[in-house]
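The chain below stands alone and is given in structure tokens; this is the form predicted alone.
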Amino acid sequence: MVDFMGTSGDDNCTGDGPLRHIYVHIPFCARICPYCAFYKERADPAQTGRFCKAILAELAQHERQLPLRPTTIFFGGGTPTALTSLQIAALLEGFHATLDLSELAEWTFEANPGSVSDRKARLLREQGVSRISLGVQSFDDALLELLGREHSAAQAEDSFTLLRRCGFENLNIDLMFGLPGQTLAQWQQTLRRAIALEPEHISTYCLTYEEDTEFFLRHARGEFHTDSEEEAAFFEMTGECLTNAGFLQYEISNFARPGFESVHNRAYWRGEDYLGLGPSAVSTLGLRRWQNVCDYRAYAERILAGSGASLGDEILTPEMKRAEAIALGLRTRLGVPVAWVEDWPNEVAEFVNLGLLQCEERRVVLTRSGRLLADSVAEAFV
């Protein structure tokens, strides 16, 4: 049996020493997208300042209990850029004041084109944010309207240009395919417009109909339909277009120019420990996992009262940790060490015979066909 609680590295799930990765959830959005299942709410100007104070208070609580020396920080949401410039400045200055950032390699901030301004972009750059992930989703205005986005394709391009002009040298564009009514021609045009902007990174996600969303209800009523063959065609086109443009597919949904793979996300896929701050944020430390309350008002009240915001601990078993490590690792270009799946020789042999897995230098890697069925393959090793 492989020890999944060893020292840090590509072939281990967690590391000893300081906690290196921090995620911050900012739940506010100017508009609620009908497909999004993440915890989010419309921003209440009367509450957002108090919320920012709570984020810094929670960071200070953990800093007193855990050795924190981050190599990555990721502000996600929601829409972090929905905060005002003053609130963003207060948050980032608080992180600088609280943490030792001498080993910080990547600081990512998610942004929506509709909430990016020159002032905010310059502020983020001046405060040390090194990477922006821009939630474009599509360069087709009709599809953007369907998705409930607040920006147009032209605004997305303008926002990207603004970020570049403000000095950002590491920009990601988020895109979605498999949208209701979307054609392959529309997707190809979106990919071409994204490539033309010359980003360092492109993330492409197939739409999934998540519970508690408007799209899920419309799918259940038969208004929207899924087609696995069509989704496969979108997937194949994505890999072909982006690979031909010089991007490396280092994870099923993520493509990067050489040297611009997301450090934060790679740590997550390797199963490294991370601290989550903010409402609904999840943290994992060894075999201990916890999630914060999914309500930003209750979160702020609990944190500012001096108590924790956790809903309670979940204690993982080594078997659970192993299953997660295999599932996440198989999504990446490097796959997983053969030793991780040695307890399933028949399953591995069958997937190899089916052309879904291959062995490369003592590692098991999904083939191009296997990437289409990654979740099904991973289930065999639970």
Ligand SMILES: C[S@@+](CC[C@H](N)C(=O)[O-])C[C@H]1O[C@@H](n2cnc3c(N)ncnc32)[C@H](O)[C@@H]1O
Contents of the next structure:
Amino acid sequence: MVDFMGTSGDDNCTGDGPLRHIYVHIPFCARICPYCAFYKERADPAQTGRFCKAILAELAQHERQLPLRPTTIFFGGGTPTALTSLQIAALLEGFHATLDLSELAEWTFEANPGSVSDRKARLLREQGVSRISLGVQSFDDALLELLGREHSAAQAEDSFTLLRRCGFENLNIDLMFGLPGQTLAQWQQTLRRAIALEPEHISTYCLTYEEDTEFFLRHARGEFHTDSEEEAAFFEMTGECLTNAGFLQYEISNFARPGFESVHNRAYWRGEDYLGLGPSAVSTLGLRRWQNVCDYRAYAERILAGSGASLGDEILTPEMKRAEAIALGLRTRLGVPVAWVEDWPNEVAEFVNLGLLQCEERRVVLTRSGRLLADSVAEAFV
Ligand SMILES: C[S@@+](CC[C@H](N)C(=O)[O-])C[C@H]1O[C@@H](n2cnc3c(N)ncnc32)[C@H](O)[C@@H]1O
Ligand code: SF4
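The structure above corresponds to the form predicted alone; please give the structure of the form predicted together with the ligand next.
To see the whole picture, the full complex is given below, headed by that same chain.
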């Protein structure tokens, strides 16, 4: 079998070299959106300072045990900008003091238009954050209200302009489509308003009705409906609109101007190792994988008492690693090397016949129709 410990080729860490990618989970939000299943809680000002101390303590714990020389850092959530300026400053200064950042190529911070301020934006820029991912979701005020967002479309535009003015040259906008009652015309209008802001990157996610969310219950009660043909039309329109505007679809949900593909996300899709800090964060090191406890109070307690926050190790088999690498790789524009799927010649031939896969220069790539069925295609290679 092909060795899947180093699927990325060049920069992967399998336990020997330094770890190159760090994710930090900040689980706070000013308001909880009814569709969201990420681990998050309403920010409690009495707890967030202690939580930031725990993040830095966890970073220091790992730094003593693992060589860390990140090329990418990603602060996600939740909403990292829900922290105060002082807390953000303390966190970023702590990262500078603990880590060798001489090879850092990309430092991303997720932001919500409701909590972006001039002061925070300047601080992030001064501390070396190079990329902001702004959660806009829609430029339609009625849909924003349905989504329970804390901002209007105009506020989202203002936040974007503010970030640009503060010197950010690499900005992403997150959008969602397939929303209850959303028409194709509304979606096109949202895409146009996003393009008009001239971001370097746009992520477009089809709304998923995630278990344990209010939207899931409303869908189960029949208040919201899903229709695969409608979803396909949204996908088509997204690809067409953004490609015509000069964006490259380098992953099913991700579009970038040439040279602005997310280095951090590309590392995930290539199966590279990464260290996750904070509650619920996942880490992968070779065939070892672990997840931190999904409760920020328990997380801070454990870390500040000097113990780890991991729920325990999972050891992946090479077959599991291969299935994941194929599923993630197929979602990207480059697909996967033919050698990775050589154990399934019949399935590959069938997908090619059905027009879902094509072979390009010793690589297997999803076609346009294949992208709509990416998960089902990937399931055949398990
Ligand atoms: C972890 S969230 C962080 C963004 C930030 N908290 C915000 O909402 O502004 C990352 C992105 O995931 C997407 N997302 C969250 N829940 C989703 C769902 N149920 N279906 C599809 N996309 C979702 C949204 O586009 C969101 O911006
Ligand atoms: S979508 Fe963003 S702001 Fe809304 S609850 Fe999820 S993480 Fe928080």
